[in-house]
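Just one chain is shown here, as structure tokens, and it is the form predicted on its own.
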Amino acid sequence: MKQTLILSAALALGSLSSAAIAAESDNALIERGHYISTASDCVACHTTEGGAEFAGGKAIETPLGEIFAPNITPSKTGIGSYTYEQFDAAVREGIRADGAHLYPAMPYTAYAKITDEDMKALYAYFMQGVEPVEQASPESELPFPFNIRLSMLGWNLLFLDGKPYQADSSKSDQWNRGAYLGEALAHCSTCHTPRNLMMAEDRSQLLGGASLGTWYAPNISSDVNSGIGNWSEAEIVSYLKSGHADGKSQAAGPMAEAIAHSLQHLDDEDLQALAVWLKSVPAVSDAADTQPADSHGQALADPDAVLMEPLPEDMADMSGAQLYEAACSSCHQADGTGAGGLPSLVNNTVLGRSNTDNLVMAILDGVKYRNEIKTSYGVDMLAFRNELSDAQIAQVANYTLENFGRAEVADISADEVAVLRNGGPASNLLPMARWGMGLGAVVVVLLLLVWVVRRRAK
């Protein structure tokens, strides 16, 4: 009877303590999915602002409308029924439980690289580590061929590669790392590398720069002229987790969401990892470019001499050196050289680039970020939407270029101001779409008439 007893004894105490390691190992890896989707900066577009994290509703403007992102909690609306099958076949295929394709705005060409094992720990964390939310997302509705979502079949078939990423056995642990996330879990080259005409990423082009419409991810390759070629691996790295990298630049616009919802909070050593992925990648360069993007311009030698420049009547009318000692100086100094950690114009990489649509949009959006998890860096400029017309932005910004930043390119219009403030520039790719379309009926018609006549011949 004793020898009964301490047996059963035996085999509770076993049954509970694999019961605590099965919890155990379910909990690391429901924290494991919680940093790979971190890494993923899913929350950036699956979640509104103030909204419920990962409920969905967000609009991500695209070159063809507007493409709401679906619910992604594990609720009736969101994805609770989906199996690990069908998550995978969403995050790296691009299908939903239903079959119907998604569009490459959600980067699936680049999740495509997760391994399987992160796969899993991804779909843990989903179905256990997020709170449900019962929220539907609104339909996309795009125009015209594009609303078929059948025809991403044949754009997946061209320009989806599904393979995880497979290491390089010629390259260090540490650069394999960088390179895994920055190119699927990070899936940097999605906004820093050019589309093609089906907009696809041109990889020929990898990190090159491209346009988001308003902003421009700038050429992050390891070209030193025209990329990040002359940063340092600590300088790549300060950027990367505090938006700031001394004496080059900091964060706007989408990097600075990116950075603030993800970036930040990696590791340090993944960052290491990225910055040497980074500084590694084949360099690419425009010819353009002579000089690095954060060597243009010296402080201004004379900064005292827009006070002595009568005042115009109408204050619409006021110069460009008047409208930066107005709206400007009080932060980055009459000189151009910034203070009490603002940040300088001078050797600034937004004044450097051949593309100047980012300074534009930093005068009329401003930038809003701080980093407080592992600096204490932070940057908050006013935003000028409503404050200048296209003209005096225009006016303002060419005067910072021409005395501060990269001269040549000097020559900004009200009219680029007014596309950026707008949205910027209509898309090509819905008229080629239906020329092509209407092209190819002409085609289809001819062909019958050939065979008609040659019927009617016989």
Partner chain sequence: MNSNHSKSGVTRRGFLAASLAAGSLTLIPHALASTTPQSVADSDAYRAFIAVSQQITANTALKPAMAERLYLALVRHDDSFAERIKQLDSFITAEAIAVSELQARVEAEAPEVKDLPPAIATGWFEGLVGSGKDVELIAFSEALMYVAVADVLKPPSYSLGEYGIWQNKPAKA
Given for the second form:
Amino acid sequence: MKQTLILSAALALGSLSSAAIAAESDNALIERGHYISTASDCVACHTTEGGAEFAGGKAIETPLGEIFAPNITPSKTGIGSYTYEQFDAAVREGIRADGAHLYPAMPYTAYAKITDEDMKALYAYFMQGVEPVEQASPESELPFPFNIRLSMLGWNLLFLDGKPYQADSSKSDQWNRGAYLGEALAHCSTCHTPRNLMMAEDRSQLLGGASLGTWYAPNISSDVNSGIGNWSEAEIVSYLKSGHADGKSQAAGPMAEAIAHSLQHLDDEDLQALAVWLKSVPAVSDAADTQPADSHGQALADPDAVLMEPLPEDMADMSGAQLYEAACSSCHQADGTGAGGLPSLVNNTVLGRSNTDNLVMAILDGVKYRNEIKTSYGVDMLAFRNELSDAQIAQVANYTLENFGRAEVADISADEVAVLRNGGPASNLLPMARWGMGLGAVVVVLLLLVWVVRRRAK
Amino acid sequence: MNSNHSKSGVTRRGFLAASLAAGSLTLIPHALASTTPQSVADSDAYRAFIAVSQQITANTALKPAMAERLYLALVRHDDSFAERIKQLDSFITAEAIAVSELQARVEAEAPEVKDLPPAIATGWFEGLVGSGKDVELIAFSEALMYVAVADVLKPPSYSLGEYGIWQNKPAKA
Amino acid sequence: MAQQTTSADVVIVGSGVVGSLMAEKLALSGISVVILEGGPRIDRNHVVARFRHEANKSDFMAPYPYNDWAPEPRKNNDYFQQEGPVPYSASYIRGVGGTTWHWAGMAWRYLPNDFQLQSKYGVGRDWPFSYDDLEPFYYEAEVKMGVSGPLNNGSPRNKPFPMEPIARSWAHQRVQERLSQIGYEVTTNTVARNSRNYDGRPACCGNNNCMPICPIDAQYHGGISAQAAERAGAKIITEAVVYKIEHGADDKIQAVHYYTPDKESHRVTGKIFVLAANAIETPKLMLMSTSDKFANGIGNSNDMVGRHLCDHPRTKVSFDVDEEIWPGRGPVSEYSIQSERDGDWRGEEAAFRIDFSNSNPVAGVTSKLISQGVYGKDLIAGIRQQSSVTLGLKNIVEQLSDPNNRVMLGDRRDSLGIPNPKFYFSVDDYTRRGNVRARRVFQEIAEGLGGTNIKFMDENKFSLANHITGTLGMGNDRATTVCNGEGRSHDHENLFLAGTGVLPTVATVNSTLTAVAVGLRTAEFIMEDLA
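Alternate state requested, the form predicted together with its partner chain (shown: the form predicted on its own):
Following is the full complex, with the preceding chain placed first.
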């Protein structure tokens, strides 16, 4: 892995006209910058599928229009002319070289915690380690009043903590490393921490779980029942590296993407440090969670009982058990316990949380990115979006919850599935903003923008 | 839509008919109540069926739900099953017949029940009852032939596991 | 009677793998396409459930809905009428996606010599074009279908496979190693099966159920391309049984007519017509479509439609290997031997490919033991022991085209009054000699694996492979073929034939990939016509 990094950095360097031969120390700096970029998952937004790395142009869909990630390669259409100070302002303060404020689709509130030293490495990498690509990104054109980028100023005053990460001397170096990785680079809390009324992260609920509109970023605080307090460090490391914690959980949706692009590439020591820090994050508890998410359900005792139910001619008339038999049991097995690395539904955290959105999303869109995760079991889950109706998905999801998971939450309705199928709850921010205007509108602008951040990985 | 293969599966009516058939032979006082499994399990014929099944499957912990399904299907396909299974059980018990010589002894000494051991074995191991067009499926993933090889193979259509898991040498090979 | 009329640039009859992939290609180039499919849509999940509920799991048609208005050959039905010395059997699915819903996913290319059998060996027929002409279309088909395979499979290629070969099972590894010691090279099969996640479908998970249904779409089927064709803009009309092809005074085809299941008739007009309705149903439709001018049927002025029927009249062997190999892990058809596919002897006797079965053997083994009166612990031990050592082989043997082997119209009719197909079929000495050689090879292989309990199939019986070819044969000789190398009917310039029927030789592999490649090539001539 590391060799690949060095090699690709070297190849990129070789093609640079300005810096034909870099000093060895520069190489080390660039390599470190590459690592920081990977840990920060810059590629996720700044590269289109199949497009040149960091050349931008990727559209981040929002109900108000598309936000286009800019080209961040060292080219004319990219950031080739950026001084270190300008680069720093963009990454840690959300201010473009031309003075315009970035939308917080760019997670600069997290990146603000990046150390000066790492910023310099990151700058070196983007200027010298990245292949320049001339490719202009479309300008994001959100409707009024969301097109007023200056509106970010007020919000930044309230919620942007401009200080780099400060080590906690009462904690170990490993813990501090994990906290830095988690808070600054990997920006875990961007998705996993619930927001307050102003849509800023509620630090009292750090990593307490939040919806991204469709997928749900679960509680990963140290609470045993509501979070991942009962996971071993080894299980957390395995999950971050392979997308699987055997017998517990598997990464899907934006988390699988984050592992594919970013987390799997981290050094084992860094993953270990992340795990140590995660285990220490104060428990965010929900009284409704009376047992760990990975402790619900049991294997079906008599799976072949379903064979006694005559099959209807029309799939729409199938029972939940028959839908499970038809669409799910081939991989998850007749009794629900999985096989040879294909996940068991029994004791699976996806069926053990009070929020069932991820179960529905996995059925709708499948589980992806396994080609990109090197040490995964390698198999994607099929998407059933085009095969099962909202009612069928609700029916089979409820069946799996009743039998293999948390039966008390087996009340998913077809309407709820329809909402998730169509991209999550509708936003009424635009009419509100235009109607309210003034101060109220500004608040709403802020609400929207942060909401956009949280949807970006969808 | 038409199907020339509409079959298999117990309809509610089929279940009732089978239970009534069983009841009429073995449980007359409980004929109507016999739609509940408990009353089937109470019959002498059912007990005989379980005893013979334990011999044929070499398994004393047979799943009750599957046992009931199989028993009801056997009764449904053969009006005389309930009577004859008691006869077969008595024959095995009285003669202390080892399962290894069961088929030969039955064919020689009790030919009127010689079809029962293969029918019961087919039910437990293959999950099938009846023959020809009347064949009925009562188990697939739980069929004992697949249980016998569960450490190496899955029943067809069920995944063995992650991609390429079949490269590994099977544990018992 | 007022008829409802539909119209499109290109009207395709049949939504199987070839029709659907042609439709997608044409639609993507901006051409309006309508596909008429006699059967209904097929839902994979429903078929999986039906398979599980089905008692006769070895009947690969049983999980698929049967429709009186679009009948197909089934176990114990009499859809096929027979006249020849060897009963012709086949199974195919009339429904959206067609018969590739159940196949072992074999996606072999022919060998270059399979295209020049007559000029090279003095037997059979030559193709109107060469392997090299088809090579780019083979690749196009492989990308669309998602094909994995080893480079050394005998068919040259310009680009690597879209996917790496499928991981080898333990049985495959053992057989390969042991047979290499007696000079037989065992190769991983070339298959439309995912060795990684591909095209939104998962990698194979070893469900070992490639026939009758891959439950997870790791194996390609025509239904995937039918959906892709619809996304590209093609329109599929299901339950539309085409029963008549109508031509004009200029001999060009003007319309096709179809019945709904209630026998309501519809007329569909177009600029170009493609018949891709299977190598039996297409000739049947052409033979039915008679007129004053074409009294023997559309495209049949030379009486060649339906003739030259070829299949693979295979022979088989099974035996017990002297070590536990445990077949049944991984896909059902996984590895084979290529060395007998071509050679100097091919002027005298048939070539073949040897295919090893990797189907789960447990049900067959259990049934046999129970019939022998084995119960209790002996039965459990016997199931394990015999399942672990049993191995089956068959030869995919070629057949020379013979005009007497043919599809005709039978006198029985289906619920819409459409005739059933009738067959004359025989197997000549060329193929029989090939099977004799196959038995010799089988014997050597069995001995190389310490085989006992060796059981050969009766040498006068043949296991047909559903690789139906030749009935719409393409060629340069207008007197003995049905269409030219473009797939264009010799009689009707806007009528194209597609599917396995157009292949003039059957070769030693299944016909699917080659039929798709030829169909994709034909699509380019259609695009030129419409340009």
